[in-house]
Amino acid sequence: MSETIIGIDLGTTNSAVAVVKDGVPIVIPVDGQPTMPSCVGLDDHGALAVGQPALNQLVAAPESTVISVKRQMGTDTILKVGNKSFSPEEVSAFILGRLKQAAEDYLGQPVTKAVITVPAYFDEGQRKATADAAKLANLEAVRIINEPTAAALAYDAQSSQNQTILVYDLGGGTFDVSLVVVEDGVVEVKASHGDTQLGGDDFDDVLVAHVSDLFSEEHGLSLEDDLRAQRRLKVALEHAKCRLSEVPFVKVQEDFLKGEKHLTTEISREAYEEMIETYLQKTFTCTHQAMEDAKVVPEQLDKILLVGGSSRTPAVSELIENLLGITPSFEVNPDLIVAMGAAVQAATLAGVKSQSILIDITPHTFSTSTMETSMGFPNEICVPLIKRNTPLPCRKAEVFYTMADNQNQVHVTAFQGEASTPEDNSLVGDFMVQGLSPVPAGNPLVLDFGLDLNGMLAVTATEKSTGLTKQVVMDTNSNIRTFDLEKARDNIAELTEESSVGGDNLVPIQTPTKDINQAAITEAKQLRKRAEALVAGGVEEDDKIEILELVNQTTSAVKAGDGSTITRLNQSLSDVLFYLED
């Protein structure tokens, strides 16, 4: 008998767990419901509350409840509970743990492995954070697959037709779109695109801001610093948003919203859709990019599959039909299809015979940095090794050369992103290769990038002449962030052992890792372009040397994240350019 592996959709607003029984994906109920709110909190006694119990206290105890943690995965956000603090991984582990428990209760046996879905556009750090959350929940994430891919797998499990499908996945916190070809049981992802900061939460925020302004205009009272009133509004308006998918007008009434003042207003579907139009247009920018990458035109699409609760918004279907000429489909419940697809893949990995074979892709380009000289300027550029939309798993190698005589070491970097410059991409990781042969410049070094089925990157550097090799598995995000798994385990264990937790504050606090002023970085880029143009037009040698030195110092300050130095150098370079351009 094969081991049971469950499938989990770890969602922004709701999560779900499923398993394949008798060849059919079955969604496992949690607290009697097919989906569980992705909500975590502490009750009045300091005990952990997960799912519906936590959501029930969202309005009454907003300081003791966390929602929408998914967007913070892979960051250094701190969620504080009085004298207790939780990372996004720890909060997600509570959610995964409750889903694991529901699965064990349903199956009547222990569960230790799962296939977990993530947005297709999640980066390395976010995927690693998801795997770490699973470990904290005593689950092994045997595979992490993209949400649109999972949806296509679930659809294929219920259809025997060969089709080209566009999967449009608009969830609570993220958006993904994928072009998938289903042919003779092979589900092949051709291209993916998305936005990890776009979803139904943004729609809720727009509604909350709109109604808050109406309340302020009527009563002269601001709700901006009233967390309880904001949470009340969010809950009420989220219900109103869902109702607007069915009716053209919804009345919203909240008595004693602030003090003795009541809220009574009406929202029309037309007004709501105007509020979110900009967000919907962003989804279609991603959609067109995915179709272009896949070299697919609308006429070649057989079906458009809508996934995620926010895709129920009527404006989504209308916009898709107007732009692509195809009526989108809700053939499988958009709230459950991702978990069902994860279960299909889980069953395959557990050795259950399946009609579907998955071929997934990487939605991001992976590159390394090297130096080039242009117009006398030393430029650090990114050289792609694995391009976005490459099928997984994959490997690609290229040869690079040392720049100096007797160079005994090289700094190997790996970046994720589509930009040509390192500072505009995300650093996945780096390492040093030392002990190179003492030979003239031009010593060849072979760099090998390998992506596994989970999208995790392994980088190998080999000196061609000697075979000297160093390999590193990259599992860090753009801030070279490390996650202390054992410390997190101790933190979770401490909570479960305590009968109460002092205080009732559960407030997200963003912890910056570097003192970087984004405006200063933008100014530095603009000044560099002016400097390059000036040098190309011809300047005195002494002036050229001064400009190059300032540009190089600024580049180093940007890499180091030294905001004050960037600002100071910007002023110096600006003064020089102003004098020479005059």
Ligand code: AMP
The other form holds:
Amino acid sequence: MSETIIGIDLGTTNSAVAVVKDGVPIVIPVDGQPTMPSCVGLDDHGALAVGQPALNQLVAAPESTVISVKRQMGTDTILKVGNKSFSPEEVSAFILGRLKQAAEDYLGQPVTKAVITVPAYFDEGQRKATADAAKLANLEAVRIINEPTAAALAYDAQSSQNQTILVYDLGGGTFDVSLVVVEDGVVEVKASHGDTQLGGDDFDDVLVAHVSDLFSEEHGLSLEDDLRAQRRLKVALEHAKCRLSEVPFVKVQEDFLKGEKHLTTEISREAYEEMIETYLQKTFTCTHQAMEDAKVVPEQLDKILLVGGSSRTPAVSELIENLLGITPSFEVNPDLIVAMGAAVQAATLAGVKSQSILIDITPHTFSTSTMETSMGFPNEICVPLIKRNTPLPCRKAEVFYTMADNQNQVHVTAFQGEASTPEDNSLVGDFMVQGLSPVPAGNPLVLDFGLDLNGMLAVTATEKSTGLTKQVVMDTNSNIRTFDLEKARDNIAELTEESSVGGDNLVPIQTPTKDINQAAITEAKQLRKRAEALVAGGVEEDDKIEILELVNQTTSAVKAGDGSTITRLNQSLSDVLFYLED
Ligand code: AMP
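Form predicted together with the named molecule structure, per the form predicted alone context:
The next block holds the full complex; its first chain is the one shown before.
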């Protein structure tokens, strides 16, 4: 039997893991839910909390909890979590580790390989950071595929028609749009465009800024430096935002948001959609670009597939319909379709028969630098060999000429990026070709770029007259930024040791048995009754806030069936009650 490879959607807000079983992609539940919050924290005892347990402490312990780390992937950002510091790769490794564990529990066997999805518009540095995070979680990322491509694969697995599809993927942190042609089980991506810094998080920020201003105006109090209030607002307003997809008005009420002051306001869908209009316009500019690149006009589109939680915003469907004249569809759950597509690709790589074959593209251009003379001045410019949106694997050759008489060597470069000048692109690699023939300027050299599915760029330079050849294979993932895997492993090992988590898997602390959950839930109910009686009898406002927050968090933890968090919160509430009750 071949080894099972899992499919993972490593999302900004939520992540999901899936596997193909009996030819059908199945989403594996984590903590009883199909998706897991991409949230990581350290609890009161310094133990690692991942997913729902971490989200439960987001408001109460903002300094010990991180969200939306995907936006920092590929950067040197240091994330402070309690008294620890982590890189974005390390935090993502905790998320991947939890998903791996859920898959292992579900499958009853170890899992070491995964197909992981990333936004199509992620650059090579962000892709490499994702692969490094997988390594830290003891997972081999056998293939990193683009999210819209995965969505199309999952869609194809469920449909037998040949179609041209526009995949509009607006998630929590990123936006991607792809033109995909599905023909006889072959999914071919024609073009992708996007913005890796545009998504639901921005919409939340706009709402938080708006409501913070209202609050400041009303009470003359700024919330700017109040992390706890900001997190409370973020959680409340994200919830309100999602409600606005269903109802035209929502009321937001946060008691004691700052000191004695309460927040009470109402937001209309109309006002909210106005606030995010510039972001939505940006997504349509990208959509136009992708359609232009793919040479597809609206009349040729058979379907518009909406992917990602933020695409549920009614204005998205309305604007797309107005723009392209087609009603977008949610045929497959937009929160799960990407993980399902990753599982379909994983099954294919594992040698399991599957309906779909994937033809992916490079979303970025690869070029070499050469000199041109403009008004007498020599300028270094980039000449594209492999243009963005070229299907992979691909090869392209061009001829270049020496500039000086008797020039016996040339410097060959390879850049990634859309700019026309080398300094605005990223250098993938370079090498010298020496021993050229002593001939006048204009000696032709053929430069050949070959890019494979794993992002390896083979650059070959050949002197045409003699056949003198030099080839260098460059890892387009490697030159962007170095990441010290060993140091990260040590950092993680330190935490898992302190958290008394054994083994080499990044297994978050959990108390999984049903009995413990039940006992903890019963205790929580008793504590809640005591808390209600105490508050009804009158307590200081600060104490009331603390009690209500603990009760609210406990309710969320009960809903999530998260025994360890319930136990921890019970302890905290019990302590508070102990001091306040006579
Ligand atoms: P994803 O990255 O696909 O999990 O999408 C998460 C983003 O979608 C977050 O910013 C959520 O707040 C947002 N989201 C989820 N559900 C809805 C909804 N019903 N309406 C608007 N936004 C939503």
